[in-house]
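As structure tokens, one chain now follows by itself in the form predicted on its own.
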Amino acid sequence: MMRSIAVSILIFLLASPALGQQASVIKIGGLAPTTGNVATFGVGQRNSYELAVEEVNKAGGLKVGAARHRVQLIFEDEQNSPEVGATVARKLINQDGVKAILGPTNTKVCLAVGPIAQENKVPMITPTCTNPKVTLVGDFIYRAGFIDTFQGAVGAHFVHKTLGKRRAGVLFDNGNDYTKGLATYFRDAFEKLGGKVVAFESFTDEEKTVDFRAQLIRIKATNPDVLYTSDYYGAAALMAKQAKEIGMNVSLMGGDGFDSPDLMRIGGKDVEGVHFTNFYSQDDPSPEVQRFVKAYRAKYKDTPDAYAAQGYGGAQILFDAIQRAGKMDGPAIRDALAKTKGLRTVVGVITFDQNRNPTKPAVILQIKDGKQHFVTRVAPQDLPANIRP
């Protein structure tokens, strides 16, 4: 029988008896970058981890076997650095004794932390790492988001079919597995659809690079009608401004890394009209999304972005699995995660495939008047067969 839905878990727990003083604690590690060049991603995820834990504890904790256990979140700032991520992951596992890890946020850190979690048999659920290699590390590694082969295909299909563009220039960070992978998957899908990638330009290290004019000038010379970049919001905003400066007036499309208020703050009028693929939209009318948005706004006086929603969804998936596992050891939680099926969460209905990836839709958003607007939702079956992952 299909498991009860994750949102209902929190509602169910809210109706459960209060936790007695003698209850034990289950420690959960949280990782996200709350400083550095993608700090807005990490702040939202940390907030959502804390919100989910607060709701569960308020309801009496997680029921594991015959007992209830309060959840203790031990959070660490991984700074979007593989080296820092590995260090704090070892601390969470070896010193703090966490039973599972929520995070990290971005692919390059996931690829550093995943082997550590796998070696120590500690289940890890990344809310937002999208590179396919992340979960292939081992059977203790799961994700709550879609993978970049799908995201790249969704972007290519939207550009080709909806925007009607046929000549794409692509610009990405060659030193980042996420941006390099997503750019490649977009290129492959776009060309399978009949489009032509007329330029495939790269640079190294967007944390230090702020001038993209040389690459943009080379791209402009190939006469594209769309610019696709898989980089994060800070670099993307600068690319949009510099493209306009050199007279490159083309459509701009990107991925989930665009999702930050800083895209509009840095880019201003130059990012008006930009499209990007994302995990969720705050405008989604589903009860799960609207309940989460209301709770997040009430606690933080802010609107959650997709990274925050994915963080909350990752916690829903993990809490559901811990309760079904019946005991608090890594292999038992891992086995329960593998059996997750039809679980309704704020980030969609979750059923894991053989590689521990959920099958779920993406949304397309557009910047208008300085704000994000929902354009459409794209499920895997909506794509042409020749570009489906």
Second form
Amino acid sequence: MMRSIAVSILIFLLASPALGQQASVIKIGGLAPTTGNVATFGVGQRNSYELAVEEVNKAGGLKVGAARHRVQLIFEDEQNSPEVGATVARKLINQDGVKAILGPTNTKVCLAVGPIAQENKVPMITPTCTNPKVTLVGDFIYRAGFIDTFQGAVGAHFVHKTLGKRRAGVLFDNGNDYTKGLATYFRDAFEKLGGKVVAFESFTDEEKTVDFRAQLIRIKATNPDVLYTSDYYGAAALMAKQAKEIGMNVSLMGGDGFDSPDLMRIGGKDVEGVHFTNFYSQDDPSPEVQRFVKAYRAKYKDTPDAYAAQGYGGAQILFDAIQRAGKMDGPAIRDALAKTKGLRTVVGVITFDQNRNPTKPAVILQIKDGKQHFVTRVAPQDLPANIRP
Amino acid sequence: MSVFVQQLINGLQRGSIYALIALGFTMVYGIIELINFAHGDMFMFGAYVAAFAGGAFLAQGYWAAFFGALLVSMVVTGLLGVLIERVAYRPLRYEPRFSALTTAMGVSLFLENFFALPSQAVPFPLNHVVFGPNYIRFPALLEVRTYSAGGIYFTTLHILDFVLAILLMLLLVYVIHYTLLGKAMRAVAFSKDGAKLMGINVDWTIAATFAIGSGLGAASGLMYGMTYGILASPYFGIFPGLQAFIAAVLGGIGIIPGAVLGGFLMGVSETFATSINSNLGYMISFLILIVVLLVKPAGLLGRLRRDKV
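Next, give the form predicted together with the partner chain, keeping in mind that what was shown is the form predicted on its own.
The complete assembly is shown below, putting the previous chain first.
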């Protein structure tokens, strides 16, 4: 009896390295702001990371080389703060030993986290950072979304051609790389198209500023027919309210930072008719999108916004690369990411260019009756040649 | 011209809100010479309480919601002010002034970070008390109408903010100069020991000052919430609190009309500076402070050796 137990223990011990390998875990870091001024973005993105991981584990995990690996997501809230982002990224890499990072969500945090990931040779895919500088940090930094030079050009083209507006006022947060960049790219493209930017006004720190009327009155005095702001939903809703209050009757156009139900909750009827460029629309009939929207709804009883969709797409891109890498080390995953070609994901068909940006279309949405409505889809080749990024 | 007037009107509105905060600030300083760094957080706390109370009263109609929110937030915030005074300031009343100043900073940081906790991070029942770190919409407690005349626009809230700032200032002056409580406050401000010898309950008088000062903070929080329709996070009191402190010093700290004057001056100069160059607004308002204080160190309405309060 004792003997047989000893033998079985021996067999178990001998077999366990193989067993351990089969049931081994690959750790992935997740970053998004689930609290703070853009919390609705972060919650959607975290949900999507979790959904993607759950699905891949249900399907048996990732096949790396010969073995299958379960994915373990270690999520941290970066609070849309570069300081917090840098701290939790270091924790993920040094303490938890993650093999790759999904996130962060917004440009200013990406610019803080990117160098840390690059230094440690940990591949990072940001779902939604849009500033061109983000991936230029180094060859370990990828993104699943488009860049702001493209988004700004799409906005300018839409305002100029479809809305037929010629005089634009611009208002943005000068303390934020995302809003500053996007405002500038919009201006450049709009002027190349023959429009005129009659006012280019700014303020500092969106969380601190709630009174935009001094700037809006100045903009109004230049008699624009459209107001472009690259800011997030909270500030955008206030701008829409305050512009109405001082009798400014212009169209409002913005970027992906508008994509939140809080835009309508805070802005109410004042944001009716607002247009903005975005990554995706839930009305997109493509089977990838519809399957994702259904799975997300089933799990969270909520409709995924573009930030959630991008988060899921980022995970799809990363999992594909890890399986092709055949090894679970940073440089191998990076090399596989670089070779991503024609990958069908929820955020479009992904092929990376030499700056690790995917070529993908943008959509334009409009707020009507307190809801987002799909207006049109714009691919890079749809733009006039002189404003194509 | 109309641009100028429009900026002036908005500057006065912003100034009204600074003035309202500065009133509570200057009162507390007037009686115990404590720079109450937590006053910006009383303003924040009052705004959140007003948002919840106002939302609850909305079913009873607009005016009920407004006055209900005003009353509830002033009372609750007043009680919090008294509690803070009892716990954090009173034990240090006869200690070096720096100790009290440092506690005030501690109280301020504690309140901000406590109320900013996400509710899932806090055990029951405290998770019903924290406000969380996200934007909340401030309910519309009144029907806001926009009026226009000659290309100049103003709303019901412009009028209300201004009237409330002036009204509360007059009320405070009345309380301080013509009531028994006011007399006691002035006596305590003059000399705590002397007042005690004359049979004045110093503890009660100081507690009452904190109640009134914090209640005023709540009123300003309510007006802020109604004016901008949004509460960003429990950190949003820091900056207006700082501005109000400057407004109070600018007008002559401890002097009630000085706080209002300082508030208006800050609001108007900030708005005009912003309209000249959007990024310079705050810098210029601080520059004004420095220049005024270099010329008149006791503040605009202050005389060195004048009775406080």
